[in-house]
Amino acid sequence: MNDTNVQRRQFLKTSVGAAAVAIAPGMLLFDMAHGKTEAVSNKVRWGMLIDTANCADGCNDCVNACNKENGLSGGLSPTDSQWIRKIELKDKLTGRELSLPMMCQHCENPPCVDVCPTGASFGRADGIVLVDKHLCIGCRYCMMACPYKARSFVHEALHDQKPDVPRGKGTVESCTMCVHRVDKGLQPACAEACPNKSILFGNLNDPESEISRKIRTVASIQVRADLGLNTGVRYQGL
């Protein structure tokens, strides 16, 4: 190996690695780019709770809200990205019909970092899971370890992008449970949209937490859990 490769390779893992420093503790650059100056805690996990009962067939609500708040085309191609999809399941031994949302589940143990070669894909210390768009190099291994089949890729140059929500043609994406609002206090947009207050957002690390004392109440589930992922988005009545 040359002495061009080797110097090209030492910048590469120095550059990721200082992409990644924490600025204080649970805080990374990315946060610091999109205006956050507060540390994110452990002590919160943030995680939804859907019930699929009251989820009605047809509507879409959840999926118009997102698709505004982000800035996204609502999959008018096939090429276009699409965080939240509503997927239609039938029992075929009962006849038994559910509509629900899928989106990123954002994992406690997400594969979707554990293949990045770059650490683009990253847990947030408070359960969310990203991507940073400056380390993104579009090689799409998360896309094919992702279990939920919630992730996309940009395939076009991007125009009119939300100042919150940074874009990028080349980079892969996916529901970032509205981090931009969460940071400011306020809820996901699609648990603001639903007209059925089907989504519940919350702190799952707070024992008093509405969320967390629902969950204690009803039965709820974790899509595919047998992979041990420990999602932050949980399903009431599959």
Second form
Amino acid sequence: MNDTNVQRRQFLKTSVGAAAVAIAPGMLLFDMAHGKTEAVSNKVRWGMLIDTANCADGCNDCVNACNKENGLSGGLSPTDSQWIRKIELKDKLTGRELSLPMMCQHCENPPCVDVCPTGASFGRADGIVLVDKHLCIGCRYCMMACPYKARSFVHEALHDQKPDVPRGKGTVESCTMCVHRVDKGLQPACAEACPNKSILFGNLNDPESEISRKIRTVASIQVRADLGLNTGVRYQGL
Amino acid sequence: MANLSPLRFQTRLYYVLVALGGLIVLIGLYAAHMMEQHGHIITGMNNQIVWGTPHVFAIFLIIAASGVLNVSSIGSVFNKPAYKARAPLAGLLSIAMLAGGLTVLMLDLGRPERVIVAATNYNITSVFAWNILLYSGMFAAVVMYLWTMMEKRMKAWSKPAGFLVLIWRFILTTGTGVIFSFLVVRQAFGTAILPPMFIVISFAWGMAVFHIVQSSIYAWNLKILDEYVQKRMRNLMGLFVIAALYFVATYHLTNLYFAKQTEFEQFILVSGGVYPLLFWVGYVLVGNLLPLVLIYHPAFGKTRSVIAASLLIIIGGFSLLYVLIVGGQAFPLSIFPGYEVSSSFGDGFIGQYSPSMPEILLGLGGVGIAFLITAIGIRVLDFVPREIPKTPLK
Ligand code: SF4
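Cool, the form predicted on its own is there; where's the form predicted in complex with its partner chain?
Next comes the full complex, and the chain you just saw is listed first.
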């Protein structure tokens, strides 16, 4: 082996080492920011089953938990964002009353995604419907198209945002199913906060998951099932 | 001013008018800037009424831009000389209104600076995205058409270009209608009658705008519009108004027939406060019945009446769009049919909206843009209709 070869190998070793030292912390940070590195796949379809019989009239714990988790102000004016809200219902014929939480239903065929001109509204492979805050031009066509009034438009500048929850003035936002928590293996904040365990979160594509077993045995419906959107959120006792 | 010759006075007046137009545009741009700085909080729009006054202005301008081209089509495609002489002016007006309308639409975006994203990230399933193509195509088609009419060597092409414009604007207005008729969950919108209704309405509104501009140009140049032409165009406008009214009536009557829609119709036509008022007084009375009297009653029908009728038709148009767009959103979504609902997010309640100054100024800015383009266009290029009078001189 001649001198030049040795020198070259030495040089290569040092550069690879230096490169690794330079990149490693970046990778580490990237990992930390994104939680798990494996790609989102359609083996999973995240969904919720909401038991309206257990949902207490006047209880707002899920709403408060959502606001806290996502850094929403909790204001109730028509220009404030509300990702989840409690709706009080009364059957017009029978007079039966009930109360339930309403949020983005994470449709399999979401109208907001169909109409969005830029593709900012998109559905992840695991069924979560999101808005890319860098692509949204704020046209609000998705809000016109959503059957559940699930979306809010950010009407003014925001302060004290959560680093995990990107939001921005002039863009549209809605329930993310706490995607930043779900990707870390946690439950959405609302599901965790419900004192009556009325919100069951899980994988609809896994026949053995609790949610799948439950929707096989109890009657549940999709809101406005007539629209054929195949929502990820289902309601029991409606 | 007394010592100015009439011509110099007119030139000065022209510059004053253009300056005024420019000022309106500037104010509109400033309003948009304020909306961008403070956010839409300074508008009347909210999470229930997401499209408001700017959209009423923008959609009026876009629909009228398509309709005004009827004048060109009748001239070039169907070979009517009276209209042929007016085709270039109609083309100019179309471009002007399209530019005004699109600017308003763009400046109302939450992120107007990102409008380029709409071109780089194109979602093929979005009607909105299709419309972006339709609008830019329309500009190109009309410019080309104008060129074939104004450049002698291109004359032979003016008929095919006119044909292209004819087809394109049908598709364009259909596309504008489809923006609404694809909103199946909204009781006011999800119906296939909207695109044809928009097309017929566009004829009436486009004609009204054309009449006003044409009369102004004639008065400005101290020319008198040939009576024969006046009569034909006036009667055609009347016909369009009747046809548009028929479509609007059909839209509401069909809705009334569906039990699930009756509550909405009750709201829009009877109990909804400002919306029924605007519909019956603004649209039906001011926008249809009065203009029809002015057009067809033997005591009227002269230039002044036609201008008045045209103005009323335009007022009626704004009223109709306000009722359709704002009123259509004010009525709550039916998320749980059969239930009475209430929530902190306005579920089950009529949405509240009152137009704010910045929105109105932005809308007027769009009109200002259309005015400026027209005024400058007429001055720079030859858009004044030239013809040999058909009515025998008295
Ligand atoms: S507001 Fe944003 S997310 Fe909604 S349709 Fe427009 S670009 Fe898409």
